[in-house]
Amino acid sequence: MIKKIPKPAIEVLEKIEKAGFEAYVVGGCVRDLIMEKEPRDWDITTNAKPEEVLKIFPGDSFYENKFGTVGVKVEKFIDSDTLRDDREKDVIEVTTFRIESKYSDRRRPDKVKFAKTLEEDLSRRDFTMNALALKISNDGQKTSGKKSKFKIVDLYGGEKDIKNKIIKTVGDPNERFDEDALRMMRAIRFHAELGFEIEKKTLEAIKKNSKWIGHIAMERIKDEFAKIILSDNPADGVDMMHKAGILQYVIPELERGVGVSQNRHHIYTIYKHSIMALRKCPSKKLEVRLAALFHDIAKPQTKRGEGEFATFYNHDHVGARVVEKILTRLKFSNDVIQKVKLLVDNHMFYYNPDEVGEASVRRLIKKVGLENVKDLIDLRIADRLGSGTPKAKPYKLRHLEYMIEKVSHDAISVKMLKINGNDLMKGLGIKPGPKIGAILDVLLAEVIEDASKNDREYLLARAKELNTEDLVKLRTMAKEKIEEKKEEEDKEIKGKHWVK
């Protein structure tokens, strides 16, 4: 049940109607309202031409396309992603009723014709759940506070399909996909985002026409694919791309793992393991999910032998290069490409608490960057669970997290002090020697106890006092406190990661 339309949307509708035109909320935002979800985009359709809409909203509108869509600036009201946080205003898109002519290239209409009726406009839309319009009868909401009345225009059974969680095209699916082949990817994306099933005839049409996806610009495919990966059911989305025949044209490298067995460490084929790793990935980050899907992408070409002792030497390093090619082809940003490549290249990192010491952990941190370690561990968890292993985070990984926090923890390092050895030599007039280190250790012990003492002026003044003590006493003063603090913090970190 639709509960409320935001005030800015109502005001735009009212202004258009006051000027003598029809105006409806339309498309995906109506679907979201019916599903009691917060729309992230607001679209209005009208019989007013773009130039007429511009006159209705002088100074607050812009027209920068050839499709009859005018952007109307309104006060911020959309609770959406951070990309909008820097906008002073939100934008409601107002589009003239239109009928799109033939799609010769299956990606864009040869020309756009404006329609006279809402019915004509709705007939050109992709899926029944998106071919809905909503008319507002605002009997005084603005002035008397009464609830708005809503009338839904549903010519194609969209409300019923939403209730039954069905994705179905408006009219003949072959015609809809012939108009814009990207609609096949959109159907799969909605399958992943909403958890809806694709209606039988619609799915059959996708399978029949899957090769048409090759006519679509990679940037558009990438946008839909990224939304699939970031959805609540990314593994279902990618697997549906495979079942519908789309995957072979978008990421053929992933298809090569279908039916290819692994070894004694895996119960699934390469492809199934990749899907399961994505399904079990604990991270919601795009880069980590992509790495989970692609971490074994090079296993088919690196496989040697068959059965339980088959090997895949260097599949991580070869895979990093393959991933770079895939994501570059799909037009992902360089930042995303390099992050996924880094994770895939290092997902086979070795760690055994009895064999790997602090120096090795520091080398791992230096290699991948401290900021990427959590993502690398999430990838390892996805890999383990995707292999059919019941325990996501075994003792080894917990111990690694403990070691990473330990070696990267700077609270017991003289590097945290606001002065250094050069400051002491210059300020105290003393020469290089062990006494400088001893003074810094005492200062560190005091700062560990009271962080507010980590002040340059205080430390220099305190250093002058300590300079009057002999070296043996300075070392005694520092050692006891520092060792006590090390033991206390080490115990705290171990407890955090459940290690002994």
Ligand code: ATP
The other form holds:
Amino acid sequence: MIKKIPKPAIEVLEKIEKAGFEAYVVGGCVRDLIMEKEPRDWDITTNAKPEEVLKIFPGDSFYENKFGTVGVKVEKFIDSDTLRDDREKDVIEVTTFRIESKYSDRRRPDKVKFAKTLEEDLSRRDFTMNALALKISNDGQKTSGKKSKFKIVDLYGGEKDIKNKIIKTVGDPNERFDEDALRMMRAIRFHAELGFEIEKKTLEAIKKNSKWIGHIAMERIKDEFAKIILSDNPADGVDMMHKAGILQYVIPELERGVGVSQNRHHIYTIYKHSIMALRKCPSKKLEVRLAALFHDIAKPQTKRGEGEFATFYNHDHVGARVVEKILTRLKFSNDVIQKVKLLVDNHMFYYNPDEVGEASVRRLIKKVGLENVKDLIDLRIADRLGSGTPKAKPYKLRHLEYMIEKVSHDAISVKMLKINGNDLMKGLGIKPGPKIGAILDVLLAEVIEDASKNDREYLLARAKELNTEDLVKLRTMAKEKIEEKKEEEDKEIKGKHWVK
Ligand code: ATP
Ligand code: MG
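Swap state to the form predicted in complex with adenosine-5'-triphosphate (ATP) from the form predicted on its own:
Below is the entire complex, every chain and molecule, led by the chain shown above.
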């Protein structure tokens, strides 16, 4: 059972009690303690009002909202978390007992009402598993650190539901989702994170109330959606959004692939393949998982023909634009959007060890950036496994990783050339201007083709030759060497594989 509550949490409980108030650890952290999981955050509920809580922790507490939650700063004790690595202290949230009044906009309570009893506070909580409270039980003995004993307050059968892995609302699910539609997303998020089933009546109520999700602020939906994607069962989460009728309001673009067949390279429909790619994605990164889910997002609209010879030309590039639109609407950060876009845009990269040499690998690295290549390979693995291909990492991809390692020190940017603009100005006696950049671009294109050419003397000699050409010619040469070669390859891929 409850084995350990961190000292800082116990100290906060004890201080509030010493001041003559009730105090309980409450909500998700009690659920996590029962499941022997590390809680994400620690919440305490009390009958002390925010001003009283501030007085109990002078200097170490702050009250910056209207919902009765005071943050109490304590020594760091929560396991390092990438999102919060720069924190100096941890914060335990102490919230006054509340009962929720009317939600006229289905979004937030009109005003916060404080409650007198723990019972009232527990009744406003979303799910039975989240409506548990834990108190230090004195049992006549002194409570300090290890000697503490705990007593659970469980008014809605939450412990039993945790044991049976069931997500069930406190009270009537239709009323509870009508009050706050975000709870529907939370139910699905917990389904994905904890692997619990959503109880039948609760699921029915989500189906019935799904359209109200449109009333919820996008940021809040995004937070839950990101948690689903980062959970242990992201594919189950997204598929549950679909089954429960939520997905059509949040990401209708994914619904377009439902029931749409592909061609002879695929056994799954577009929607099923997207879910499977997410399920099989080997990366834990948000961006790569999102790219796995969305890589074929534009297949429905680019599909030409039917049956086993259907094609999806350009679905990668169209998809990059569609995914940008979706993630912008969902209010993801620009960094996340750009990364997912890049991965989707390039997911059709061609690689076959028998035909593709080092130069193509360097071109791929130049195009997507060395820092993104591993993620692009992970996306390809997700794509392949998600289409029912038996081999996890075909030797082709293993070979590509080896090639990347091999060429990773080769020059793929002008900065990595053995000469620079100053060398050109001195060596060729030319003035600063666009011609220098153009010559360097041609040199880079040639070095990408043949890495042995990245030699100072050779490059200077070659630069002298190039200096006799005019600017327009030089620009065309650089372009031809890099981009048109790439296009040639693209055509080749499409010819050979006519787009998976
Ligand atoms: P986690 O911290 O792992 O995301 P959690 O259950 O602790 O999960 P929080 O968002 O931290 O979730 O909320 C803490 C508690 O507050 C919940 O366990 C629940 O009791 C209550 N709660 C949070 N959001 C709602 C809501 N929309 N409706 C009702 N109760 C809620
Ligand atoms: Mg929590």
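Residue numbers count along the first chain shown, from 1. Here, rigid core means the biggest group of C-alpha atoms that superpose within 1.5 Å across both forms. The shown structure was predicted, so the numbers you read here are calculated from the model rather than taken from an experiment.
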Is Gly429 displaced by at least 2 Å at its C-alpha between the two forms when the rigid core is overlaid? yes
Indicate whether Asp60 shows a C-alpha shift of 2 Å or more between the two forms, with the rigid core used for the fit. no
Rigid core fitted, is the C-alpha displacement of Asn164 between the two forms 2 Å or more? no
